[in-house]
Each structure stands twice: as C-alpha cells, then as structure tokens.
Amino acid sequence: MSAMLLNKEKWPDFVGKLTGKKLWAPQGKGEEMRFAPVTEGEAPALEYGNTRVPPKQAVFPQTETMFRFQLGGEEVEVPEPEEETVLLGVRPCDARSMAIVDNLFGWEEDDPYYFKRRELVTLVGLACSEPGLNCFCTSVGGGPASTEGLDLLMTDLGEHYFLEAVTEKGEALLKEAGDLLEEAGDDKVKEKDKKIEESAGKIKRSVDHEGVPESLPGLWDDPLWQSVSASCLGCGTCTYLCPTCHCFDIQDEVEGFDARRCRMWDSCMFGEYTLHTSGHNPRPTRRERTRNRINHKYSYFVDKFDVIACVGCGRCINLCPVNIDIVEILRQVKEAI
C-alpha cells in the first residue's frame, strides 16, 4: 500500500478534500473532546488524547431507530443509514476496537444496521506519539501505530504527516489528495519507525493476561470479587465510555399513533440489565456485575472469538469516579491463579 507525505501548510485543504463526504473529528476543549461532524470550511487540529466519548457511536449509535410503524398498521419503514462518512484523526486503538465488535455483529447471522453504517465508514487514524497515563495497548496485541481496523494511518512527523494506506479506501483518498501529496522517502520511512518505537517505549502500564482466559472461570467464588467492587458506584461509566463494550436493549417507543423500535446502548453494570420479569437477578449485587464485566472481556470473548475485548485504551480508569482500575483488577487476578 501507499506512504505519501503531507505538508501540513496543506492540512487544511486536505481536510477541504474530506467535506465533500460527511466528516466526523473530535470536537470541543480538554476531557469534553468527542467526535462530531465538521461543517465546510473548517480545520480540525489533532493535538489531543482519546476523545471521552470513542467514536463507536458512528457504526453503533447510543440511540438507533430500526424501523417505525402506525399504531393499527401493516407497513413498517426501515431507515436507510446516511452518507458515506470519514472519520478523522481514529486512535489505532478506537479503530481496532471496531475490528473486536465485527466479531460479535457478524457472529452467525451479519446485523444489517452495524455492518452498513461499517461499509460507509472509512477511518483515517492518527498514530498515538504521546500515550496518555493509564494506556496499556500494547498489552492486549495492540500498539500506538497499530493499523487494524484502519484505512489510513498519519503520523505526525512534525512539519509533515506520514500517511499510509491500509486498504482500498485508504488507497482512494490518497489518490483524491493526490495533488496535495508528495512521495515519502527512505529517510521519512525510517523517521516514522524511529517515532513509532520512542511511542511505544512511552507506554509504562501492562498487563499479564497469560493464562488469565483459562483460569477466570475458576475464580467464580473468590473473595476478590468482593474487594474489587466494594467502592463501585454501579453508573456504567466504564461500559458506555469502552469502546469494545456493545451491550444493548431495545424498546417499542410511541407518541400518538406513531411508533417506532430503536435499541440503544445499556451496560451490564446496572441492575436492570439481567432482571427477570419473574424479580429475579442471576447478578443482584456489584460483586456479580464486576465479576461478568471482568469475565466477558479477558474470558468469554476469547473463548469464543480468540480475541480480548479490551484495547488497553485507558478510558474506564482514567473516568471512573472512585478510581476503579481493571490493571489492577487483573493484577489480583493473576495472584490468584
């Protein structure tokens, strides 16, 4: 694939290439920063961390309407999803979350509303060259240049961008900038590896997962659970803000005659997540919530889909508001194995 060289005098016409899709890059100040469309004309900057919120919510909406119908009626109509759209300046690790959750929407039968907003969604990353405080990408087979998931990756070189073209659509828009481009050499390619591998070396939290899926099962009744979730507030704060977690309920809304289903996300942090209709709660209390969340990321997920669904991002310690951190959950994990 293609590795072309942009000016960054030239950034705002590159972005000027974009609009003519619709464009989504972080918006707002500080820990407020979240994805959102850009309007013609402007020139989003880049030198930011992680959005709060990950840019998941472009191919799973927080708020999706599947179709809507007349109370009393036969016809049912199923929204189209919108135009194509870029998303610009993706974390490698938000983009590699992506590729996790199409494990889990392409599981058996394909879900028609993920995988087409997935198709018309091309992701330009941004290469990580300050990881924030509590990263640990590297840990879960990711890393600060990581191009899964991704159809171009920029790296910031400092008076340049070193783009590469991961696929096809990658490909496209580089030929659609092409007269904005100019050919990266040797010397741009070994300054790119030389920035990528100082990135990684900035990464100073890990994880030993080694044997972690096999053995948490055993752990059902250990105390741990106890300790971990004693100052949990049960808010789903790490659920919403973690850009792999895809849980979801869906709900029959109507006003008048009117009426539509949508599903929108929920978090198996909450206590109405697992009640039965019957009042029974398989989970009745945060021990049993911390436990599944812990289980289904390092455990269940692996097991069946031989990947972790975590990305080492860092959002549910560095947001959590009584400083809940699941490096040191798993360090008790390992303990106790």
Partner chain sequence: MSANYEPNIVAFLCNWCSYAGADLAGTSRVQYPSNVQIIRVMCTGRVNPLYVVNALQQGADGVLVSGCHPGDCHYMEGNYFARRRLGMLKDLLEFAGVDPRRFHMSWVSASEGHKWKEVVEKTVEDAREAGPFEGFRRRQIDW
Given for the second form:
Amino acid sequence: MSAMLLNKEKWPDFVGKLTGKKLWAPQGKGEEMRFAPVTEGEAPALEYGNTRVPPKQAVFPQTETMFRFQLGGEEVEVPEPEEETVLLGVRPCDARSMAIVDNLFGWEEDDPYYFKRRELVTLVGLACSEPGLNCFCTSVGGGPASTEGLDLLMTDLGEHYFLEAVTEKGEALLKEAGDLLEEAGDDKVKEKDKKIEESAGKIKRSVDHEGVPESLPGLWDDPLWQSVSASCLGCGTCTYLCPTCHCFDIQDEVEGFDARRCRMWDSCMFGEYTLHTSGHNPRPTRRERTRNRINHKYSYFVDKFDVIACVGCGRCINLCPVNIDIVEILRQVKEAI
Amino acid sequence: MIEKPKIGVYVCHCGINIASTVDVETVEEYALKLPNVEVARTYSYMCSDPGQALIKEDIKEHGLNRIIVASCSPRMHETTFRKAIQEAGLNPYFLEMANIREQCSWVHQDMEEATAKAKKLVTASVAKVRLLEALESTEVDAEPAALIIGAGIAGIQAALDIADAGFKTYLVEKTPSVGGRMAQLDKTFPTLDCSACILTPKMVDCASHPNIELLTYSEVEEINGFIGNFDVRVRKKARYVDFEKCTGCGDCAKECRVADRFPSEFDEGMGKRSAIYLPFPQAVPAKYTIDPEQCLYLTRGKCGKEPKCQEVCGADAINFEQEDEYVEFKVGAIIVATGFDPFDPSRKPEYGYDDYPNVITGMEMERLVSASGPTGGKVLINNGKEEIEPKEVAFIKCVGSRDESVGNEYCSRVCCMYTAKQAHLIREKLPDANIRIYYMDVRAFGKGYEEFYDRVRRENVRYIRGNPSEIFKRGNKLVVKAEDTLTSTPLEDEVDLVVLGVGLEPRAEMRQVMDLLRLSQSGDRFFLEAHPKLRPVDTATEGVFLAGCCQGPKDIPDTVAQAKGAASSAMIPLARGSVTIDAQVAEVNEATCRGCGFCVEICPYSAIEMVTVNRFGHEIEVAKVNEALCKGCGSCSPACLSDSIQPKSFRDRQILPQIAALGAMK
Amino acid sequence: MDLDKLRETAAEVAGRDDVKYLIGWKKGSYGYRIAPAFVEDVEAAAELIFSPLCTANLATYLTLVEKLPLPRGQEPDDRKVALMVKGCDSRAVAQLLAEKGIHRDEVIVIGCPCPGMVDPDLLAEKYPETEEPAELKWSDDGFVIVRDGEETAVPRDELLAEKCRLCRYPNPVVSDIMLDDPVETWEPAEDEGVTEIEEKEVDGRWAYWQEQFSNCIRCYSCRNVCPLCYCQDCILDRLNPTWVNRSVNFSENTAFNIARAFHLAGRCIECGECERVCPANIPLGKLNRKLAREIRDKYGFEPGLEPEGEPFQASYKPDDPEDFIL
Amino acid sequence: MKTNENPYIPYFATVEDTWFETGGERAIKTFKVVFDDEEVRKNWSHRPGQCAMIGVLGVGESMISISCSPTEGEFLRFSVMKMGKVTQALHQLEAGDKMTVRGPYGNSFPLEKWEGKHVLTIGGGIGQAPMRPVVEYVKANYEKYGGLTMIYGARTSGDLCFKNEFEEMARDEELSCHLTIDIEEEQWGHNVGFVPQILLDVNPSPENAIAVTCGPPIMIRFVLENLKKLGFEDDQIYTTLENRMKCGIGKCGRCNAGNMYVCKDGPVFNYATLKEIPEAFA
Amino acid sequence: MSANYEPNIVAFLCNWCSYAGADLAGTSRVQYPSNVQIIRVMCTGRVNPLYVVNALQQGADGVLVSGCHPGDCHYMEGNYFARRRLGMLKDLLEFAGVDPRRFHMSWVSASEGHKWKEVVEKTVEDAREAGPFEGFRRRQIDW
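Any chance you could show the form predicted together with the partner chain after that form predicted on its own?
What follows is the entire complex, opening with the chain shown before.
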C-alpha cells in the first residue's frame, strides 16, 4: 500500500485529474450536507462533519428503475449502466457500511443493480478528525480511519492530505494524480497515526456488544422493547439515513402506456412493510418493529454474515425526532442480558 | 371484479352530426389498439334499433362485458344504452359514454382537432370503463302506512283517501280537534256551501275510519329513516282529561272557576272559553282538554278546595297527573299539510288594527257572520256605547299580500274571493249597509269565481281601485284614507267597520317540520316542491309530499285537489310494497374509516350516520351510508381524509385513471 | 414552573387506577435532547420535566397506539391516557376532540402554560451540545442554559423558536388540570417566513419549493409526528388507487407535500412538529401556516379552539370568498 | 439452463388454461401456464414446496407456491387467491394471456430424505396448494414411500381446492385420503369437522412418518398440538411459511422472520427450526 | 415554449349545470378551442382537490372545475363545499409556485352555453400563457 502526500494547494488539480468521471462530494451547508454531483471545474471543500444522507445512494439509489416496458408489451428494457463515479470525502464509517452491505447483496447471488454501481464507484475516503457527538464507530469494528470499503483514504494533516490507496482502484487514482503527489515520509505516517489516535480519543460514545448477537433473540419478550419503542413515531428516518439499511420495495409505475418496474428504499419501521394483503401483520406494532431493527443489525445480520450491521455513524441518534438512541438501547439490552 | 374487461367501443356517426367533423373510422381504429378493447365499430345512428342491435349482438358473440358508446351526451342517451346492454344481459352500469357530439363535433370545426379530441375522450372512457363495477339497484320493503301532519281539510282529505285505499294512516294534529282553518269558515265561495256542513262529516269519518289513527293535541317529535321506512315519534300532549272516560258533556267547562275567561282560538279571540274546553261544538274528537297555562290547579297547584271540574265530572275523567305520552310507529310515506297563518295586520300599523276594535280581519269576519260564532251570526259592532249593526262597511284587500314592505311578494289567491263572499254575506244580513271594497286587482280565476264576483258587484257592493294609505278615527267613525286610482280622486271615507282582507303566510312554526324532514323553503318561505311544474306535490326528500297551504296559498278546491294528489303519490310506495333505491350511491370502507364524521356533517340528505362496529374486539365508530337517502352526489368523498367514502361509479380509482389518460395524451 | 408540583401531580394522576399512563417530557440521552416519557407508575414521575426544550407535541401519541386485534373474550384496555400539553399541543387535543379522533373521557389533559420554547437547532448551533444532558430554564427575560453546573443566560429573542414567536395561544385551551397560572400572552410576530415566499414571483416560489422538495426522502416523519395525521391507512401510502407514487423524485415529493399540507387545511394547529422533525430541513411549517393564515383571514376560522367546533373541511358559509371564480 | 443474468427480469409465460377452485370474494383460481421460451421451458426445474414470483407487468408480482409436481409435465400450476392488487390482476387472466414468472425460489420439501417413510399431509383451504405437489410427487413415486395419508379440509365444500382430484383420490382405497368440511352439507360424502379433529380421528402413527402441514395460522397451531399428542417429534413435522415478499432472492428484506429469509431459507421449515423463530407464528 | 404549443386541459364538470351548459354550447353550435377535455362528475362537491394536483402531475397544463351557481346546486350545497375546498387549494398551489393561470373554477349553469365558451377560452388562453408545465410532470425523472 503506497502512502502519498498531496499538498492542499494542489487539491483542485487533483480533482481536475478526475475529469471524465462523475464526481460526487458532500455539498450543502451545515447540517444539511449531502452527497451531490460536483459542478465541473470545481474542487469541493471537504470540511464537514458528515452528510445527513449517507452516500449509500451512490450504489443503492433511493429510487432505481429496474426495467422499462410498454403496457401489454412483451419486452423489457434494462437501463444502461451509469458512468464511472468517484465519491470524494466519504467518511470511513459510510464506506465500511458498503463493505457490510456487500455481504447481503452478494449473498448466494449478486444483485446486478447494486454491484453494477459498486463496480463503477470509487470511494475516496476522508479520515475523521472531528468525530460527531454521537459517533461510536470504534466500538462496532470501525474507526476514524478505517479503510474497509474504501479505495483510497485521505487524512487531513493540515497542509497536506495524507493519501493511502486501499484497492487497485485507489492505486490507479494515485497513479493518475502522478506528479501532484509526493511520497509520504515516516514522519508523516507517524503524524497521521497520531492524528487518528487523537481523533479516536474524541469519540465519547460506545456500545458494548459482547454477547449481544447471541443473546438478543432471548430477550424477545423483554419489557425493554415496549419502553424503548413507546415514543417511536414509526417514521423512516433512522432506517433511511442508516448507511447499512438496505431494504427495498418493488413497484410498477405506469404513465399512460409507458411503465417501469422500480425499486425504492423501504423501512422496516413502517407498519406496511410486513403487512400481508390479508390484513395480518406479523409485526403489528412499533414494539416489534423497533425490536426487529435492533435484532437485525446486532443479531440476525451477525448470524448470517458475521458482522454487525451498524457502523456507529450516529445518524439514527442525531436525527430521531424523539431521541430513540441506539447506544442507549444497546446499553439496556446489555443490562437485560 | 374478477372478470377480464372486454370492451366494445361504438363510435356513432350521428348522420353527419359527428362524422362531418370527427373522422369516426380513425377513432374506431385507434380504439381497437387500446387495452382490453375487443371490438370497435362505427355506425350511422348508434341509438337506432339496428345500432343497439349491433351492440347487443357483439355482447353475445364476443362476450363483451364493458361498453363504450362514443356519441352524444350521456344526458341524452345514457338510459337508452343502459337499457340496451341490460337487454343483452350486461349490468346496465357497465356503460360509459364519450360525448363526441355536444362537446366535440358540434363545437369544433377542424377535423384533425376534433378527431384528436374524440380519441382522447374515448381513451378516458376506456380507462374508466375497465374499472366500473356492477351495480344493482336494491328494493327495500315499504311500510304500508302513511303519516299526515296537520288535520285541516288537506290533511283530512289525504288521510281519508289513503285510508280508503286500505292503508294505515296516522293523522297528527297539534290542536285538540281536527278541522283546521276550514272549520272556522262560515260559507265557502263561490257556491256558498256551509263550510261546517261539508267539513264535519269528513271530520267524523276521519275519527271513525278503521284505518285512521287520529292523534290530536299531538306533535311529531322525531322522524328518521327514508322513503318506505320512516320511523316516527309523536308526543301526545297531556290533556289532563282521560280520553276514554270523557263523554264530552261539557259540565266541567261550565263549572270551571275561570269559566269563559279566555279568548277562544276558534273564535279568533272574539268569543271566550274556559280553562277546560272543547275548541268548538263540532270538534272531533269531542273530548275536553285542560289548557295547562290557564288552569288554576295546574298553574298554582290550587283551585278552591278541589278543582271544580273534578268535582262535577260524572265520568271521573279529570286527571291532573296525566303526562305527555309518546307513540312510535313506522310509515312508508309522509304528507305535510301544516297549513298557513293568516297575516297579522299589526305589521301594517297604518291600518290601526291594534288600535281600533272595529278594524277586524277576514278570519274574524268569518266568525262574526257564522251562526255558530260569538254573535250567533249577527254582524254587530260596538260604537262605544252599545252593539249596533254597522251602516258603512269597508273591505281592504291585499293586506300582507303582494306587499314587499312586509316581505310577501306573492298573491294570497283567496282574499279576492273571500272578501267578495263576505261582502255578499253582509249584504244578506244588512241589506241597507253601504259596502265598498278597496282593491288593487281582482283575481277571480277559478271555476264560477268571475260569475260570483259579478253577482256581488250587482248586489251593490262598490269596488274602489286603490289601496288605502291610512285608517284613523274621527269621532265615532273610522276614516279610510285612500285614492281612487281610476279617477285619481283622493278619498276620506267614513265607515263603521273595516274588514282587512289579510293574506296567507307560512306557518311560524314550520321550521320545526323543515328540520324534521329536511325540507326547503322557496322564495315565498312556503315549503319548496321538487319541481314547480312537474312535481308540485313532491319534495326533495323522497317519500315526503306536500298538500294544501303549507306549499303556497290555495283555496279549498285546490287544497283538496292537491291533497288527493299528494295522497295518490304517497300511496305509490305503499301500494307497491317496496321502493327502488338508486345504485349510484356512496359506500363506506369500514376498514379504513377513521370515524371523524366529516361526511355526516356534509351530507345534505342526512344519509350518513355513525355506527359502532366491533373491529377485532375494539368498539369503534364508523360512518354508514343509508342507501335509500343517498343521492350519490359525492360531496362527502373529498372531505374524507382517508378516502373511505366513495360514490359508486365515481370512485377515485375510476376517476384517477381518467385523469391519467387525459393527461398522458398530448 | 414548579417541577415538584408537576411531578407530584403527575405521580398522583399516573397512580390512578383508571389511568393507563401519563405522557410527559423527560431529559434525553444527551445534549439538549428531550424524550417523551411514558409514566406508568408513581416513581417514574420523578423524571418528568417541563423546560424550554420541551418542543415535542405529545398529543400525537394519543392516536399512535396500535389497536391490536383482541383475542376473543378479552376486553380492550379502556383506561385513560394523561397527557401534558402546552398551548399549541392543547389545540391538537381540542381539534382531535372536535374530529372525534379521541373522546373526551379517554384523556386527562394536564395543561402547562408555556412561556415559549427554544429552537433546538439554533441552540445547538450557538451553544454546541455536549455529551452530558443539559438543562434549560426560563428566566424573566429569556432562557438559562445549565451545562456542567454552569449557567448561561440568553435573551429570549435569541433562541425563541419560530413557532413560539408566532404563537397566539401559549396557554392550554383545553385541560383538566392546570399546572400553573396562565402566562401572559405576547404579540405574535409577523410570519416573515411565509410573507417572504408570498412576495416572490410565481417562478421564484416554484424554484424555492423545488429545491426544498427535492431533498425530501419521504421518511414520513412529518406525517407520523403530526397529531392530526392519524388515519390508520394514509391515502398517500395507498396503491389502489395511487395518489402518489412510491418513487422518490421531485414530482412525487411535491405531490406528497402538497397533499399532506392540504389534508391539514383548517386542521393544522401550528405546533411546528413537522418542520422540527424533518431530516431534510424542509420548511414544511410554512405551507401549513400559509393555509392557516388564509383560512383565518378569509374564512374567519381557526382550528383547535373548541372541542366541539365544527370541522372546517366539512362546512361552508354561503358567503365564503369566491373572488377566484371565473 | 438458460437464465436471465438479471434475476429480477421475469420470463414470459402464456396461460394455457384456468379454472376456479372456489368462488366468492376471495375466490381461488388456478392457472396452468407454459413458458414462452422453449429453452426456458425445457430447462426449468422445480421441486415440491418451491415458489415462483408471478405477476402482470404494470401491476406487480406476487410470490405464489407452485402447486404442481415436476412429475406432472412441462407446465406450471399456480392456485391464486384473490386478495390484493396483483392477485386481482392475475384473476383477470384467461387462456392465451401472458403472465410473468421468476423462480423457482426457496427450498423444498426434502422428499428424497423422506423416502421409505409414510408421508402425511394436512392442509387447510388455500394451504393445500403447496401440499398438492407433495401428494402428486409421492403418488408418482409411490413405491419409494411407506404410504400416503392426506387430510384436507375447508370451511365448506365450495371452499375446497382441487376438489375433483381429491374426491377421486378419496375413492382410491390404496391411499388414505380424508376430506373434511367444517359444517355438514347435503350430499357431502366425506368427513365433517375441523382439520385438527379429523387428524385425531384418522390417528396416523408417528412411526417412520413425516407430517407436512399448511393452512391458516389457527389451524396450524392446533394441528401442531395434535401432532404432538399423536407422538410426532418436532423434526418429523414440516410446514411452509408465507410472508410478504418483493424480491424473492434474499435482498429486499421484506420476508424476514427472525434471522430467516423466508424466500431463501424457507418457505419449507422443519418445525424443530421454526419453533425457535418467535416471529414465524406471529 | 414552442410557438405551436397547445395546452392540455382537464376539466371537471358537474352533471347538472356545467356539463349541461357545455352540452347546450354544442346544441347551439358555439365554437371554442378543443384543448379542454371534460370529466363528468355528478357534483363539483365530488371533485377532490387532489385531482387538480394529480392532473397537473399527470400531464395537464391547466385544470378547470365548473359547477352550478351558488344556491343552484342540484344537491343543495355541493358547490359550496367545492368552492371552499378549491379556494383553499388555489391558495396553496399559488404559494407552492404553481402559476395561478393553471387552475380555474367557474360557475356555468345549464343555460349558459355562451358563458361556457368564454370560460373555455379564458382557461385555454391562460394555460397557453403559463406555458407547458413540464416542471411537475410525473415522468420527468428517471423514466
């Protein structure tokens, strides 16, 4: 793995080298940051906490056309693959989430839409130097400079970005940047390590999940589910904004005689999610749904893919309108065990 | 809907009415490409027998189950084609019409444009017709009984007719006796029959008719339900006299401690009655009633040592403990015959009705000339000293009629004739009196009326054209100030007696009946009929009919005629034994109804009510449509936030595809 | 407000046999967060608070509880729910009563006269949140932030939430128990947010909303938090017929947001919850407030004031404005 | 086998024949369909218990169990109850119309493992649809099995699926076929009573036997209870689950029951596994 | 906006007044633009204001709702409800930036064939001026 330095002054040139690819970077202001296409010729500034909506939409768009057809027709047309895209400034937690979700979309058979995008996307990460109040990545297997899922990781060293390629795609990017970069010396490596350590130290919140995956199902009827879900509004904020949530709905939408089958994010927090046409609902209340959300992330997913489906980004905590706090729930779970 | 829609599209040439502007063949070809369209055809006149036969054959041959006729307005031929497809075995509601004549070929000249529009309209029809549902108009049993509110001549006549036809009839009268206004009249114009003589037998018939249940001194409190099935609740006010025991001897009234103290309603206040009374000698039923507001015992709790009436009643019929009773019954039709109020001339103070005792109303005049009246039929006035016969008598017509200043623009229709009649009666009794009638116009339009008017004029009754402006007193005389507009002569006419030809007004208490039955008023404030020409006895509430003056001023023959009309209309559902309920009504999806009741508030027909249902163990309130009352307007639907109430054939899921079809086609 | 009295009263109410639970506010898990508290027993009442952070309108929980199918023979739990309400929240209760969304005998309304809430976003921006839960108090002329034992006084205008600046009913309009004397009402501010948009050209307005609605992720938190969006089966979720497609794009988002606002016409009590909870920060309140303003000005109607008031959407006046009709 | 690389793209198939099994609001209609593409037709193979995603383009898809045994021929059979939007659209299809098919999905009944055993199927209502291929399969390979007992019931005779087939079977003395309805009807020559009760009446031996059941949740509950009474062990009992599904291939998450993806880990579950998933019978 | 742009207008007419008025226009051979497509409902009270939103989203450039004059409603009060509902919708749409020329409401009685023509002309002209409403088309995105 080669480590390089990029003088921040050359950042616009570095970005300039990426022309021909679609560039996405966090845009907007303050809290409302989200990944959006970069206007050509601009070099996005990368000073931000994290985007409100995770970059999962780059590989798993909120709405995606699966195929088009004519009503009454017998041919379907699958949309052409997107162009190559580079995501600049992805936080390690979000990149890690993609590595986690890969498991599911690749389980036994590949989801063609997901992986088509996944292949076309290069993730350029940016290590966290100022973790948010509700970040707890370090306790769920990540960290402010986790490289899992990334192609290239940048660390802000003040004057420079410290660049390390993680994958061949990342290497290729470095190669493309060519003479904009300089080799990073050992001192810089140390500086970077120190920075990361400092950053990790700033993370205040954590979950203790030891024994949780095995024990969670045993808490099926624990009163804690009633108490933590009582205030739940049943909205989709936590799941839509969760980088590892990956459930979707499939719908046919018709416009005159043109139609398409598309899929869109869905949320297990919605009552309709499991509702049978007969009216029967195996998860009839917010209690079962909240329980399922936690179980799925901290037990079922672990059971299937041996990894917790939570990267500790803190979005669900930040944006829950009624302060349902997954760290707090995990604390209670732990207590109940 | 289980079956797959198989649509037939029939494009009509309508001779050249459509074909000259719309390229019907192109529309036909186009229609064939639309989803679920199996057959498309054009024909010169779709509505003709061969045109209809074409559709019917296709239904049979191709198994079509949805039909679109692209032709004229559905307002023109929807029924025709519904009937046609029904004859071919299809549900009549599986039809949609595309209006390509009135709203296309006739209003556009450019063939290309008109054809394009016709295609769009057909597309929208296809979008909708696929989703139409089979509707069945339902039959509901009708209770073979009728309720008649008001027992004047209209109510009596209607009741007798319905009862004679064999149906149970409930005749509800607010006052202690049937008879109404007609009972108060002396003679009737133009034939001069004795009013009481022709009415009393009918009153008696009413009381003795096995099919009539007479509920006098009673008021309708509550009516629910709909045509064929009205639930009625009537309050029988306490008479304080045991109805069964009272023999009508009248001893009680004679002995009453406050005997003959109170103005008699029947005599328009000119005669007196006791606190216990019979409204008039021929009253039916001939049972006494205690006026609770006047009876000493009932108002003060004490009447001497013991109430006199109780003391003298040999039948032991007086019962001060009596309470209001309620009776409930079911009827299939209702006739409203609540009559009128005479105009109160106090509202025209220039005529001095409140100030001068010798200014009286026409109704008072009736009692004055009546042999059963307070004066025994003698026309007498009080000149301040004694009762004398008036020498100079003036009538003023149109008092409270045709008069915007009191809010009555209408003609009361009877005043011309009753003043003429009364002039004649006075002439009979006072051959020497000078009688004049102030008038605006004379309307003598009925059978024998003009002849009668002529006769009265020949009897030396002077008609002066001009509405008096004022009546005042000069010495012992009343002065009628007027202008003879024919000669433009101002007059100050000194008379002894003025009779005001007061008009007819809607009953003051009609609001109550309106609310009970959801009736409306027309501009004149009388009850509104369903159609002024073609449905003059019907109301907007099905199964409710109007008879007599509650619908507008009428004379006796017209009242009786209308009563007979109302009776025969009311008897239709009773005789049929059932009523047909239109299928295009609203329907509630109980599963999604959230019970807010917005629809209940909105429905102008009170067709929606909240009912409690058990949803998986929980008692919840949901809306329920009474199909018999619903007219299918659909006003409830947009107010339903959960879209749980929808008019059949105009459901969201039928209209939204129409919108989509029209929007998507550029 | 005297917190001891609040907790005492709450404990008393929550302890009643005919009360299922009491819903109030408690400190959240960190920073300025406040969490709804479902108090079932006397002890739990001790954690209740009422502070300038208690923006959440808890009335939404009255209709949020799922009514599960009951096994045969089992009686439904008919016990009452006690609810703490501010002025705006009480209007939601009144409106729910007027719409029969709830019945009067199902609730015990505990009124908290409200001197005004802080804007949580503004607060966090100016006085960054820390991990430890912070406290806020009212002072005579503003708010006091208590963090790590340190008090910071802040003038009222600096942090007062927009909905509170516009508030006309700080005192509960319906209540069974009042926890304090009514507060003095204040002159509601001009609704500049709405006026600003009104003053734009039509294209400008469209562009403004286009930008906003493009951010909508259709999480439905605006709908779910709204105390007056309580249909069990929302038409905007329904597929037959489809009013709004499930796909998330500007067109569907716009239709969704217009429909949502329209369904609240004459019903929205301006508690501002939709706007507060929106993860995309869409100023949804402006849509509602615009309609509420028009309805107040043109139709002389204000929802949520009378528990037995007639519903605006199910009534009319013969002289309703019709200057827009051709 | 020719496969669409993209598992979400359905194959087109033509409806060859349809008939109604039952009537009413929630009618059940059976479709016999044949793939349009000859290669697909040849290469398609499914096993009893498996499902397929069938649908109508422009309306959507539904997961429906394949109600025929591969031993029956180169066609598929689906029995569909009219419930929602998709099934309503399916019900409109007639012979000659197109539907889309993806699959087969899910696991299947381990019929090989059951060889030599007595197979007992207990079905109720539409729950007989996944039972039917088992019955057909065992019938076709009768010599390999220790026998077949079928119990099938519905509310009324009008609610029985595959009635004619089963009535014929019931006449076959070699098979133990028991039909039942809840309430006595005229001219009904079979059992009357609830399925769990009939199960007790038939009194099958758990010895070397396998029980398979599917039907309404309440029926399953009592059938399980009664099977235990008869001495069946958990691992002798199988059932199939039916959850809301969208993708069919373990991605969309809709069908999760506990840590199981019904579309992949199911729909066939051994009761020993299933009873560990509390959500399965929720 | 192209020069030959023809607005597409969806109109909701009540059966008793406006639809009859439009029929009368036909019977009287009054000529008017062909851009208006009529959907017949029994009463304007049936018109869900969200139909207007839906029509604009589905491809209409303008929407018209027409019914009986106040007081003339065949169902007594349906048009009063419609007036209130659609008046509010108009306010909301304008606030959301929908050109007010895209949505009109009118009273046209069964005897006002000529008024119907005027209403159609006004609606078409207004929608023409407002231009195609592509911004709100359902299918604009990702089809």
